[in-house]
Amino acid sequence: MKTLVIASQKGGVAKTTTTTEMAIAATSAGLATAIIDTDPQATSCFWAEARGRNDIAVASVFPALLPSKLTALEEAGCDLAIIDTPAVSKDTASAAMRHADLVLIPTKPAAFDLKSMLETIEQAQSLGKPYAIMLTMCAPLHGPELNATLARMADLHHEICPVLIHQYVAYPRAQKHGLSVQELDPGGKAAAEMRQLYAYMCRRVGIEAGLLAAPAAA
């Protein structure tokens, strides 16, 4: 089993939003997937709720007992399992990353984001874990906010996951509902850059992502 882990110390950087789409593409594309909600919002919890279906298990875990629910999912078959975490707790973030084949760091091209980002940066190299800045809440016509976001981060040597996540209102919607862009719009910008990403993770965590499809519509 592999695990994935979405951190981040500032909130609304589409830390949920990142997980219930991945979830999606990795069922999809026949993987067994759970989400491990550590956040005392239940975001991803509330996403499930709204899905009203079965086909993929979203449980609330308390940090301390992650390693015992990352132990009972393996043991059932789950080939993946993507960490939900929750903005200014370093403790319970650091309690995913210690389980982690991969820590995506999602940020919005912005000063202050920039600044969470590097301490959570930070958490992940003090645990060895691998990691990957994605920018999210990009505007559809990029600026020279996002060049310059973009110039700092080569200047840094800091991983960047080459996909970039754009402010589009099918996001929203279909979070909504309980749904992912892929399953709302299958053919939308917004859906592309998902399978995009789904396929830069599969690679960076050495998952098989040949059976990757587009979802119907929903």
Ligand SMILES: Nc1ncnc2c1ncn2[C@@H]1O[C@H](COP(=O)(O)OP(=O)(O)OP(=O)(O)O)[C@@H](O)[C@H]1O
Contents of the next structure:
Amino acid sequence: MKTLVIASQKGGVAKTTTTTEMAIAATSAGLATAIIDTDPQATSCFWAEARGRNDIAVASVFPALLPSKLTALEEAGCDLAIIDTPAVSKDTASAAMRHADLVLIPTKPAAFDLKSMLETIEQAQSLGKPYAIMLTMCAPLHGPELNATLARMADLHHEICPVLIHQYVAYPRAQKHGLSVQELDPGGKAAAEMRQLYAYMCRRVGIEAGLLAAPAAA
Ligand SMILES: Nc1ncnc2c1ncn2[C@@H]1O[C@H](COP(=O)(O)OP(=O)(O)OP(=O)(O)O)[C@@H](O)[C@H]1O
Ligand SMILES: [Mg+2]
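Switch from the form predicted on its own to the form predicted in complex with the ligand and print that structure.
So here's everything in the complex, that chain up top.
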């Protein structure tokens, strides 16, 4: 079993969005996938409730119980566990990162977000965990902020996910119904980004990407 941790100390940067989208992509590709929600807000759990299907196991788990939960999932044949973490909780993020094959750090290309991102990177580094920065909610016609962020990260030699995630209304629209953008609009731009992100994530954690079949339209 591989474990992907989505973490950022900054709130509202698409941690839960990335969690649910990657879970749907993996499930559609034939991987047994589970979401572990360590956020007291339980947003991934709310998404699963709205989804109303049993295709992805989503459980709210206290950080202290992560080791036993992950062991149980592995014994049950889970291929990929995705841990959604809360903002502003370094202890929980660290508890999750300890198990990570990859820590994905979503970040908006904006000055206020960079400080939190660097703190999250430091956490992953101090635990010796592989990580990648994922730029998200980029404006479709992006300005100089994006290039400035990319240049800064390159200077600091941080790994940047090559897939840029843009701001599309499809994301909140899909989430409202417990869906992914890949299910809501498989031919759309947001879905295409998520397929690329999934392929990148698979390469980085060392799993077969599977068939990469587009999920059935909702
Ligand atoms: N690429 C995107 N384009 C447009 N809206 C997005 C995108 N990604 C996320 N959103 C929206 O931004 C909001 C915050 O996303 P999300 O809940 O995934 O962030 P989070 O980091 O998990 O937040 P929190 O820190 O509160 O847990 C949601 O309403 C979501 O639908
Ligand atoms: Mg969240």
